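Just the one chain here, the form predicted on its own, laid out as structure tokens.
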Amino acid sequence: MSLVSNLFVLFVVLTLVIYYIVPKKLQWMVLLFFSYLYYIAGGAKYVFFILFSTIVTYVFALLIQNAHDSENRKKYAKLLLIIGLCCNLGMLGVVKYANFFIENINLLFKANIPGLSILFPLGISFFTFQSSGYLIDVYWKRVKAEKNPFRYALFVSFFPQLLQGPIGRYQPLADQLYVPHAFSFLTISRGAERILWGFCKKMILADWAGCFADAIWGNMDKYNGIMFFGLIFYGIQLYADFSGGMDVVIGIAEMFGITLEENFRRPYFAVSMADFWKRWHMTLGEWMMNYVFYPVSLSKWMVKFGKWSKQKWGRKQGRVVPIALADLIVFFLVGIWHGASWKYVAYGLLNGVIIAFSELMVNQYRNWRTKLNIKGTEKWFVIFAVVRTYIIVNLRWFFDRSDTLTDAFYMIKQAFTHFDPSQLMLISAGRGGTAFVPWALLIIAVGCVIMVTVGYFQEKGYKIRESLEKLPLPVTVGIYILLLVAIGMFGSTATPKGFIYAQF
């Protein structure tokens, strides 16, 4: 059931409706039915898939907490974790990875291994991660062991976030998904505003965009002058599209009353790779920073390490060289978390490299603004900044919208040495073909300016929700009515198409 169809907006207006005339103990059971039903109703075949994530994630949470209360079995709970965690992330692993792994084989080896025929359940991705963060919260004594399976089961399976995000941990989610909400107009307005303004990214800013990146990458040797085109339209449609979700998936749960995560702040005003992974993709950054980036770090074999690299570059450098180290192992799992091929691995190491050489430079970096008399606060270092750390965000794209690494160093030669603008002319823009491509790239150019524009408000600490929320009921509904009526006259009328992140 696509976020964007018809049937989906039946689904939540009536899940919203049960939702709020059940008395107020059984919320969480409606929020449970449907959420289930919304898993089925994209095959039911997936079920198994977040049944059993579910279902050993909770056992084996419960028997950590066990071990924990008893003297004589603190010793296995480590023990329990990891047969847990090999569990659930094993399962992503053969599931996603599996006929990676054996294509490889076979061509390293001249093997003819078949491969695995097996089913890609929707959202997997999301509720292993979701639910291994859990099990290692228990393990860590963050939170206590749910003991109500049900309960449990719609903390891994809410629907609004099952399909891409955001990661939630369980404190902050489950203290609002099994409490009493009562209806609040204010509450379903919020939601709706937020649900209205994820579809106009995706379905005026990013769909559009997404006509030309899917045309340009679709057809290389025929657009090969306007390579760097198709790396800005494909930054703009992912952003949009992927935020755009977010915005969508985020305002539902509003409606219900629940808070989820944000997983985007601003990223295109990122001054630096390190802060643009800050700010794009959030909650995969802070499930890595928790349960990798921190446990690497403090491990024992990486607190030999950093010993060892003192002494060998020097206190200063040597305190950065484990953290680099650190960021790339981090780098890799967010690749190869992207997808099962090699242009993913490339993808992740690419971040993890320029990431972990700016930690390495971090002192000559300070060194040279020093000379040069740079604090690094002036408006003009700031926008330089910016701009710098764009051009690199862009430039890693050819590594994730390649179809193979192949393509990737193909379409980056191709980039470098033509370059013919009029090419764009010739992509035939939704169902009014070449001769709407002018008007297309308007649309995109105008969307462009103004999420630049809310987003710099945004930035400079304006509470643009909160302005609207003062404003008389009258103006509210016309703006409604207003991004409603966008959304038709200038969404895209190419084919279409459901959000990207869907598919992970």
Given for the second form:
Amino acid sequence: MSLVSNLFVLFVVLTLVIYYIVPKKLQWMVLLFFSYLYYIAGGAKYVFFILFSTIVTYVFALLIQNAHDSENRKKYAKLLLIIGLCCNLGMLGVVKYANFFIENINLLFKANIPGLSILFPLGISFFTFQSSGYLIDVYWKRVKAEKNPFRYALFVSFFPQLLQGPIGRYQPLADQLYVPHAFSFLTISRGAERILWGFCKKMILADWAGCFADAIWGNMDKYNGIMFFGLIFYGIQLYADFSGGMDVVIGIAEMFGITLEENFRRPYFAVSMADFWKRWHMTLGEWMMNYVFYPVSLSKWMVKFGKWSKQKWGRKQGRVVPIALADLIVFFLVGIWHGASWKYVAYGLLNGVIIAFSELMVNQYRNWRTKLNIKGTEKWFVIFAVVRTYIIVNLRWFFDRSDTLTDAFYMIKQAFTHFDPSQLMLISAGRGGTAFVPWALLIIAVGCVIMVTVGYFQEKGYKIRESLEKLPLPVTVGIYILLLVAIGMFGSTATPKGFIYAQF
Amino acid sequence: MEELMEILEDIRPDVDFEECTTLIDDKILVSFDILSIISEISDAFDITLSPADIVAENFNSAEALWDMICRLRD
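Okay, that one was the form predicted on its own. Can I see the form predicted in complex with its partner chain too?
Complete assembly follows, chain above in first position.
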């Protein structure tokens, strides 16, 4: 059931009505019922996977908790964690990467091993990470294992976040999912406001920019003079699509009185690649930081490597080398989390190399800035850093958007050897390819200006939603109607597409 | 405590470690700083940290860090 469908709107409304009319202690059960209904509507055959993930992490969390509580079984806690993680992440590994592995074995050894016909369950990358995070938190004694299997099942399956995150942590979600929520007009209207904004981003900006990005990537030879435009369109599409989707998801949860973690914080205002990853898909970044980056960095072999590195390169530089190595490992995993393909490996490693390099250079940069008397907070320097980061971010999309690694390199070559902006006017945009191209470009440009302006004020600390609430009611209603009309007018003429991140 | 302050100021000379008590909550220290601090205090105070120790309560201020060091040394 797509988030952009009338059926989904009906589904949310029905869930909300029942949620607020049942006795409050039953509210979490309503959410559980409708979450599973939502998942089954996407394909009953997929339910096995979410059930498996839920049961495995539920049982192993209890076993780990028991081991912690018992003096003579403490030593088994780590073993239980490893088994639990192997089962849960192993399922993800088999479903997502088995065929990629077989393909490469066949290529390498000229073998002919047949691929597995495995279903790709909806949202598997999100719910397995969320449940694995819970298991590790229980092992680290950050949370107590949940005893009620149904309550735990809701944590894994809460339907707004099921398909594309955000990847939630147990305690903040549990504190909200199982407690009663009274109906409040403000909660509903604020949620609706956020959903409306999300749909504007998705249905107007993302889908229109997607028309151009898809046309360019789909006809690389025909449009070989506008590859850089392709990058820019894809950058706009991806951000508006994913962050728009997050606005919808967070808005729906808000209507149920549940505040989900934010997944975006104006990433195109980032001043470095490290800063970009703290603003883009934040919950995946935090998951990787907590459950991969820190454990890898503090592992025995990495600590030993750190000591050797300090002896070899001195204290200051030496302590940075293991951090840079851990970053490479993390971004390799971030890459393959996005998909089983060499292009994603390249995409992840490219991010890792850029961040690792800037970390290795951190002391050097500091020295240069001191010599040049640059504090780093000067307006011109911030603008320079934002533009520089935006260019680097966009260049990486070659690997993310291209179908294969070969296509990515072909695109890069074309981008730097051909430039013919007139090709832009040849693109058949909109539904049936009938749109007037300058008009379509104007829609994208206006959308970007609005989004950047909103982002700029948010970056400066303005509370835009709170300001809207202070306006007279007719003005607020007028703004909502304007947004709805905009979706109807401009969104309906773009080529509609599903959410990009729902495929992960 | 003096040695800890020297380490912190060497890693992030732009931060007021004497006063700040929201180093993690306000995202003043990032993961890169945290690991640099861990690397230095592990050597200086002969302690071993685990990922479970990396929580805001242990890193929000110089004092919290010092408490953690004392606890781990014991």
